[in-house]
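Only one chain is given next, in structure tokens, and it is the form predicted on its own.
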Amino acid sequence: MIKRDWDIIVVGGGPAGTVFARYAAEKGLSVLVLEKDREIGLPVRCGEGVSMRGLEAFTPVNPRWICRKISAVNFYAPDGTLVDLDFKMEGAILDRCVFDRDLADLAAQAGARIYTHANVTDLILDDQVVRGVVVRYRHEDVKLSARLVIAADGVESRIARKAGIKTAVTPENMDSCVQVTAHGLDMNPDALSFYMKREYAPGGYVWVFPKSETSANVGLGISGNFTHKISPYKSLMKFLADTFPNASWSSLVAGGVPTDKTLDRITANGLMVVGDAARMVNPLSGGGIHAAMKAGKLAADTAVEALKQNDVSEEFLKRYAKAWHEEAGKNHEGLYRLKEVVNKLTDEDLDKLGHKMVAIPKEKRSLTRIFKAVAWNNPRLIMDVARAFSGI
């Protein structure tokens, strides 16, 4: 039987939730993590690409998390022009299943309790303050009280909405994504590859993220503006047939990825929202692992102080929102502005950009230089680029 009273209840066992749980539990708070799926880490709806520097900011990296080290990036223009460049920082492709489970284990070692197959269905509210949750566990609805609740329940988050926070995303800011684990690929196994052809991924791109010498996560994201015209699954199958005709695949996942700015409001009385639930995803790339971990840490810092002062008012919890904006939110806003420009580029524009980049010696190419070329006539965007890609 689950204990009924907690300092903090975390809804969701992904990186945002378990990183939060670890930091909060290390400060001596009683922390419960409730995960609706049967297992932490499954299903894997993720390209699994990260920078090593991003991981090391939160925890020593266990080698068993890493499927493949990455040292280069390849961009393919619609006409096939290859723009290849070296990473200035070390990248990696994770085994998300192992990674997520180990993050949960670190939280448990710190003292957090974790229950899976525990579906939180509602919040307990008292005079507009969140006081706990209702969870469906072992075929029973159980009421659990908490001094603070953390909504870490992913892109489909219902918890923030139940607290009165507006979470709706417009179609142009929600990519419909599909990915397979493909085998028998003839590719550069040390590079992340991006294909920009609008035929395959209007308003998005195709990715090939190597997991071994001959296997990779191959997927695409299509802006919600186009999904009534094109099937993401059929488009991915066409890409595979055109690009890797001899490939086979062993798994398929699909889902929505928010490419929006962070929610305007990420706190309420007695509640904080973290990670994908708060739209803390890189709007340009759709990547969210580093942001989720950062949000978990920042939220935990505020939560510890809030409970110490016995003040879980939205006004106090806004310290977390302010910290997020300063450390990551402003950067995400810049990336959102850049995304809007990139998504308007035609295949012809992308071909011209590719030709311009290959004329530059490889040792002088960088992500900063590529995106500055995209934003050449917009000084504000150029500053966004410089901030976003510094050191990459």
Second form
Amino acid sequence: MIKRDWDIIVVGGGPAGTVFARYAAEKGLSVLVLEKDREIGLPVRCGEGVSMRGLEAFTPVNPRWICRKISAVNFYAPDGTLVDLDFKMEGAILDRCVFDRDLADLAAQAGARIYTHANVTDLILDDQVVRGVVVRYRHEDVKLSARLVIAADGVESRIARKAGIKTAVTPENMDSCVQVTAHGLDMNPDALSFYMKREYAPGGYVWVFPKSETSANVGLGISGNFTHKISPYKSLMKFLADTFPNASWSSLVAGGVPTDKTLDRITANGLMVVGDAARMVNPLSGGGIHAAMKAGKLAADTAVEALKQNDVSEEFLKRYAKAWHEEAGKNHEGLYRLKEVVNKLTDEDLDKLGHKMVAIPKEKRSLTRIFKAVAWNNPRLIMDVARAFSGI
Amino acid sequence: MIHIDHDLCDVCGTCVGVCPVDCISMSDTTLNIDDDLCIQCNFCIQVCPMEALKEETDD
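What does the same protein look like in the form predicted in complex with the partner chain, given that the last one was the form predicted on its own?
To see the whole picture, the full complex is given below, headed by that same chain.
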């Protein structure tokens, strides 16, 4: 039987939810995390690539979270030209299953309670203030009350909608993704590889993120603008047949990555929205783990203060929104504009760019330089690039 | 009406994230569309990575 009254109920047991839960529970609040899936950490709908620096900001990194350290980035232009960059930061491919479970473990050690197979289907609202949730648990719809609810329910982001926040993104800002964990690959096992060919992934890219010497997450994301012309599943199968014809795979998963700007509203009376649900994913790379953890931490800071002062009004909770925009918001908007620039590049543009990049010494290649070359070669995009960089 | 092919659906939630009227619900194992609320915008069909959603014809 789940206890009925809580200080805080967190909907969703991904990194945003469990990081929030850990920080809030550490301050002595009673925190319940409800996860709809059977277990935390699975299925892994994620390429699992991260920078170490971003992780270390939140928690000492346990070596068992890391499948492989990364030291290089390889971009393949549509014509096959390889542009290799040294990875300036230390990168890693995570084992999300172990990682997510350990984050849950840290939350539990801090005193949070976690239930899985617990599907939150509705919010309890009283005079436009969120007062709790309805959770379907073992065939029963159970009402639980909370002083504050955290919507950490990922790409679906239904919980915040029930408090009147518009979270739906348009198809152009939803990358539709399919990934396999492929084995028996002949690849560079120390590099993140990106294939930019529009034939495979218009409005996105193909990634090969090594998990061992010979296995990798191989996936692609296609902007919803293009998916009526090209099926992500079929496109990935074609990429595999063309690039790794002998590969087998041990998993096949689908997933959606919202590559939008952060929601205008990430708070309501008695509710805060964090992570993918708040559309905090890096719109250029599609990476969402760091942002989710950052949001979890920032929201917990505000939650602790709000409950101490017994004020969960949207007005008070906006402190969290302010903190998010100060720490990450502007950068996020710049990345959104860069995404728009990249999406306008044709295969021909990308080939030219690839040739230009390989002509300059490796140590001088950088993403900034790539975007400068984009502007130089594509007068129609100069303004877009300038706008993007002025925002960062 | 939108038809869900449950054999192909991975219950990943991509369709839910674009539904403008919030008519798609999901558990850990199944997707469900409320036909009464659906406005036939077909965004869900458009973004499904697995081709699991189709517009149902009358025949």
